[in-house]
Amino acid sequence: MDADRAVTRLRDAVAAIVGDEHVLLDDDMRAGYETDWTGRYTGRASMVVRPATTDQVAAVVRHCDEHAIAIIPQGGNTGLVGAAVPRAHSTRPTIVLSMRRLDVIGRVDVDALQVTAGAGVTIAAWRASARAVGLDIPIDFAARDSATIGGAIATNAGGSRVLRYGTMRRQVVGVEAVLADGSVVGSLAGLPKETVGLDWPSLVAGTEGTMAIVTAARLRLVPLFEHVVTALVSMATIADAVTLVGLLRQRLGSLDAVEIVQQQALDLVAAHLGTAPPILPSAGGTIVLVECADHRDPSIDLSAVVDSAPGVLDTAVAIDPVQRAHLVQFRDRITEAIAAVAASTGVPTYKLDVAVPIRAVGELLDVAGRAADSDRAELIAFGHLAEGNLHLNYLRTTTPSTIAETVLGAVARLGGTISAEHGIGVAKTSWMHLVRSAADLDAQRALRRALDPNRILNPGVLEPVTPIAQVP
């Protein structure tokens, strides 16, 4: 009864801030906010709160801080590591703070190549606003229609254009954020030269909502290139694919992306789409997807580099938008195909997002494959080859923790990182010591205590505090 009264008081307080219709108590209405995209991580919130402005976010956060209520900030809920859903075994009242209503995009500054966007704006909407005035955005990934600006900043997301433009951190030239006590910090001025003390974009990018909650950002834009060429290249070996990356980097200023798609991933998408792969892979080889973009047609230059590279077995090249989309779907729809298999088997996919020095990609794939064989699971691997970033997806796994121990240990031994895009969340906290020293972790804890002494912002994320339920 006391718990029920506490929830009622909390509901009344936040409803007075955001409106009755934006406080969700019903189980069915909360459900979509309480389980992550993979279906592996889930928890229960007292309620879902949907503010529409920075002032509303600040007021809700201030109330939660005063009453020791945990806050789970959530954007598009496309994360893969359990960071944006409630902790299952928390003993504290918890709200999911959905940022989707902060979806306003400002006027594009075509002179500065910048725009201001709310945290709930999707990557696709950001791109549409840029392209409407003849510009483009510097990041892209398959979840663009659901993933939000706030989530991309919180996880320092990257995607396919990191090779050319870097991760999300580099695209944020100003940020507005709410601290745990409800204070609003940062600036949206977007000044390219700003050297006055603490840089808030650097602090909040990649810290997964544990230091502050991003409400808006000033973002870079880039030129929209009229000519884009996409190539799928079948390589005899992983080593040949790595050599190709070096040649492309050295010779093509128009290089936009270099992706890797292993044969199992290519076959899975082909089966999902009911079509044949556009090129033939070889046993022990791999598929490389290359994109170049420029103000003039880069296809001749790309073909010259590919023709000179060792180990090229087959190619498919497209400059027509429809034909390009046909090729790109064999990369973009891998995650969709994986999800379909997981749904049909009832076993959530186990995903590891890691990166190693590019010359170690082949060795890591060997380790990841042996881990799958030991578990009698199926490995679907793809990723961003130019950055050594692999998305390792295990279907029908029975012992994910054993796979993680094997793979993440190898990643650390090879000089890599246990998270290259999706963050640590609650899924990888046990392995942070592999890539961060005790001094690093102590400094992070000290910053967190200073900014959030009551530990209300995303407790358990980036630091083991409370477990989260995993669907067997």
The other form holds:
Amino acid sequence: MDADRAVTRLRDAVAAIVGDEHVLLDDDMRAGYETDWTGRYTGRASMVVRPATTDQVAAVVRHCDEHAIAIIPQGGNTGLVGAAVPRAHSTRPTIVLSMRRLDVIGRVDVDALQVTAGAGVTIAAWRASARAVGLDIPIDFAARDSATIGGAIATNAGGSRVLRYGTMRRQVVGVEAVLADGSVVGSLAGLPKETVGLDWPSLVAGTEGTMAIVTAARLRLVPLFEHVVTALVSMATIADAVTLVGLLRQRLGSLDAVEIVQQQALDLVAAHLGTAPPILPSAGGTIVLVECADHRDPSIDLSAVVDSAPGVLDTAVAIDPVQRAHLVQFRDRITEAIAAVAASTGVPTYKLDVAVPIRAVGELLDVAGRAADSDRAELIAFGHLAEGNLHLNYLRTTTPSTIAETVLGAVARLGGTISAEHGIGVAKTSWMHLVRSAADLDAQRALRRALDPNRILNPGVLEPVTPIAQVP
Ligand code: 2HG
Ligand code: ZN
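For comparison with the form predicted on its own, please write out the form predicted in complex with ligand 2HG.
Let's see the whole complex now, leading with the same chain.
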């Protein structure tokens, strides 16, 4: 059958399931689904399919399985590792399965502190549903307005509240998911204790749509704290910043976030916003953002810890929501400021999301900085200090793979991980062997083969590339 006829047949089959208007064929209609947020990852799909229910997802997946059509599941398309857009050089018939129409959110269970949400519900909508009844969500990150529950589960998203509540994996009490053969598995009953074998949330969280496609989730909620204090603290050295994290964790039960913003990142946002930085520059280049939240004002306790910490050069503190938002934007809008540079230079930013044990953050920053210097690129470093999770953004780089070799090699030597919260996608498949053993990767492959024998679920993503040195 020629390619055009095959596409027409596929279109007819999926249109019968989701409706004509939810199958996007035209180049300009598909474009927004085919390139990722960074502009670095892009590929071509035969069509974008937009189901609205679990039954529709299951029927589309079953059809694709029978005809060996690759499926790229996509939520808000805010991913940064190329996992949710078509593969660049694939010749396989491929659909983007946009999950955004599965956006129904249930009534909050205020006794169990849980809610059921469709995979296409945004993080912001999840939060709004909780806040409407005086509760909150345990996860927060800058892409909250577009990122979806399904995507956050698939990448095991983290963000700023991980030190208090853990990553997305820990917030999922139950899932409903579609397997590669179109069968529906999981449970949304929300039982915090349930031990009857395989735990589907554990299998799907962080596996980037390769084991199953999440259609809905039962999610944890947490108390909403009336009092929030935000502080930006300019530190003499990175070692002082690490000491501060320890003190904050030991002494403050209200601790919600400890983020790191290197001076260059702060200056970049300030220039982007056209606003002066809110604190004096850091001699050692490190600014820490601290947030505490409680039912009573935690600002006195926070100030006491900051005042007792070594190497504090300057502090800006806010409790008023408007002033807090002013400080928070110097952390929250870094990605946006970086994207603006990439748009003006036409060179996509090279992003590495990594984590090391917190005591090794300084050493990693040194290695990362030297890698930038040797490429005459600019490094914008920031991230989640409490988890030793750095976002290393290289502007105007001409040698991304050399930088990756150097930085990811150092990360592995320092006992860290090549992906903390953005996932592997297609971006980091070549380095999975640095942090996982051959036996581990073989077991992952075997699981995947068993659940998806026709290799339709996100092929190319999370598939370890065997390094030459390990080939027998
Ligand atoms: C954040 O922490 C996100 O703001 C994005 O994980 C990080 O743009 C990035 O590199
Ligand atoms: Zn992050």
